[in-house]
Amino acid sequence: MSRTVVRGGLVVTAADEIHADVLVEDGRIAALAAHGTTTAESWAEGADRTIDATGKYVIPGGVDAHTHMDFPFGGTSSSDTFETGTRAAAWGGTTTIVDFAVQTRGRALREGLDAWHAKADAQCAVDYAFHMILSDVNEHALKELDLLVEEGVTSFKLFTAYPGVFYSDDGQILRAMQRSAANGGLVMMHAENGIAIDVLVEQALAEGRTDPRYHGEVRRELLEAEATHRTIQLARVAGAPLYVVHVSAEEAVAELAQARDKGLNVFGETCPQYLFLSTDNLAEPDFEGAKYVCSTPLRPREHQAALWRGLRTNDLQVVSTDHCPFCFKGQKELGRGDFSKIPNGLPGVEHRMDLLHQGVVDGHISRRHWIEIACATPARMFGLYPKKGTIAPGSDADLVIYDPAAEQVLSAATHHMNVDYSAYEGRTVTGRVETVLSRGETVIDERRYTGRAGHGQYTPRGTCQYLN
């Protein structure tokens, strides 16, 4: 049996900061202990390895639930594959991802899984999950919902974007809604009214205007809050639960929040682009807003005090990345001249819980926040909790040494994204990440990379664990 021993930190969960010591034995956390007590220093006398942690946090390892690796998209595939964007992670202090297999238009989604697994197996540097893009709803997509939920892939992406990609109507979202209310599953959409973003795309490119920042001037926020609205009463028609994936805009969250006060299963997720950066991005000149284009697209400023406030009332519940990073030389370039043509990603899996320590340091969220929309909530969103999420004795031991005093210069120059471009390039942020173990086994130490691919193990998942 292997005794690792994390030593005078503060262990910060989503419900509690204690000071603690933290005894890990065979990759699980098998106690905690006050500092100083009996208990704690005879756990220290038998260990394999002692970490110090004083003046430093432990938290949970992050659960990033929406992460695009090896995506195809746009005429080309993200940058990242699940071998750099896990090692990436593991640096920023995320342990675990949940990454989208892709349905092929008429093909079977087991065929898309199947494809998935082949990308990810023997891989990645920490654990991995995956959700399951449905882009062709038919009866036979439909049966085979079932057998997914059954097997631990028990959330189901849908668009109202994309249209001739990824879009699915009015019914089809509301059949594969029927589907989910009976056997347990989660839809995910991504809502934007795709169809009228078509027609102001193909308005825009007559008008020559082509530069980047057009991009999100036609993905308009009314857009957004439209289909979030159209499928929220979907959702409601079904009985289904809904979880809506990168909220960016006020009017959006209003449409949330109505339906939560409602008393709802209606859930939402925004990211950290969308709470540090803006229009301003997208505008830079010499087609350098090309590396901020996204969809949903940024917003303006004003939009970034919305998504906070709804982090703070749980109108939003999680922050992921939606990490899906594409090279401004030879990807982002493919739009020189028609903005519809970039490729629509940015990198961001390797900082996120810095960012949103940012937040705690802003004063936006608390250090408990912190972990609950970035660890917590993600893993009981998605049927991971408390294996994953939490510092508690029986759950994996996923922790993360957090040093909060540190400042760090976010840069394409010192991170690990395999991208030639940082969204956050020349950003100071306070707090960083000094120590990693993804169950039990140092990935990070002390600022090394101690990993290897193929550590990080597949993990099925439970039912959304939020649902009245």
Contents of the next structure:
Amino acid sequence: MSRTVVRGGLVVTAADEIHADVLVEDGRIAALAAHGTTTAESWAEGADRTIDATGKYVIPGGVDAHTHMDFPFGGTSSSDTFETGTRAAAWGGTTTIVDFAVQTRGRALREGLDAWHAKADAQCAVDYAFHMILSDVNEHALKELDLLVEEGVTSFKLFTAYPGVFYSDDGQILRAMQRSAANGGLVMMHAENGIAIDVLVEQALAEGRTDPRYHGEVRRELLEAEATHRTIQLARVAGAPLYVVHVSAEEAVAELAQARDKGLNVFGETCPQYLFLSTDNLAEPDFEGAKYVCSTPLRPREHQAALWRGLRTNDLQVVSTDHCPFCFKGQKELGRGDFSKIPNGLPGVEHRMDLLHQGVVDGHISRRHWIEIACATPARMFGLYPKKGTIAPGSDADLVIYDPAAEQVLSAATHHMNVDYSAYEGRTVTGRVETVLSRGETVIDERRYTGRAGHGQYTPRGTCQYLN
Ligand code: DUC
Ligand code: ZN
Ligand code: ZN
Ligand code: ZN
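Please give the other form, namely the form predicted in complex with dihydropyrimidine-2,4(1H,3H)-dione, since only the form predicted alone has been shown so far.
Below is the entire complex, every chain and molecule, led by the chain shown above.
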């Protein structure tokens, strides 16, 4: 039996802050004991390894419930493989990702899921699970949903955006929701009115408005709010829960708040880019704005306060990254002269824990709330708790030793994601991951990578733990 003791740190979970030592046995949390007690001292004597966390936080490994590794999109594929992307996740203190397997139009869900296993299996540095993107809601696909839930793929993403690619119409959305109301699955929604957006895109391009900033202008806040409202109503009709991904507009938060005030099982996610970046970035000259093209788009700065407020009021529950990196050279450049051809997506899997900790430093959220939105709630939302998302006896020993005082400058020169730019280039944040354990194995050791591709295990999930 291997025993590791993490000594002297402040253990922070969504529920508590305790000055305690943590005993890890065979990849799991065995027990916690207050610093200096005879129990804690006896652990230290019998340990194979002792990690000194004095002056540091000991937090659960992050759960990033929205990533796109090796994702074919916009005529290219996102630049992180499962190997490079999960290594970067480990560097940033994220020990579980939930990535999106994709159904190809006209094909079975099973085929898409198998393809994503082939990409990820034996490649990952940290644990991983899958959601399924439905691109073609037909009779066969609806039947397959039940089987997917049974085998641990318990959430399905649908799109009101991207006509001709991922788009589902209201009838298809309703059918998928009805099915998941019956089988316990959770429908995740990319909520933007893609039909209307495509009209505005065509008009903008015809008028010569081709720069990256017009990506933000045509994908109007109102069209996010409208699709959010509409899909909430469809979920009510189906009696199904709904999780709205990458919420960026204040108007969409208001729709979620109204639904939650009615007691509906409606949930919302936002992402660090919407909390820290804005349309100012999209307007950067010399096509630099392309680096910030993602959908939903970045919004004017005022929306940031509404998103932080939504997190505080629990109208938004989860912060994931929507990590979907494309290199500036050769990928983002596909959209020079036509913003609609810029591959949509931002790199971010490495910086979520740090940027949200900056939210603590800046006074937007409390320390425990940081862990709630980054670890515990995503784990509960997607059926991974308490294996993931907390530090409790029996939980996987996914632990991060976090130095809350260390400053770091985010930069492409030092990040580990396989992408040639940083969306946060030059930004100083307070707080830094020092050491990371994944199921008891050290994958980051005092800022050295000691993990390996293939350590990360596929993790089947249970159903959403928030339904009432
Ligand atoms: N939005 C992005 O920015 N990238 C991937 C897919 C999506 O919906
Ligand atoms: Zn102490
Ligand atoms: Zn999306
Ligand atoms: Zn996404």
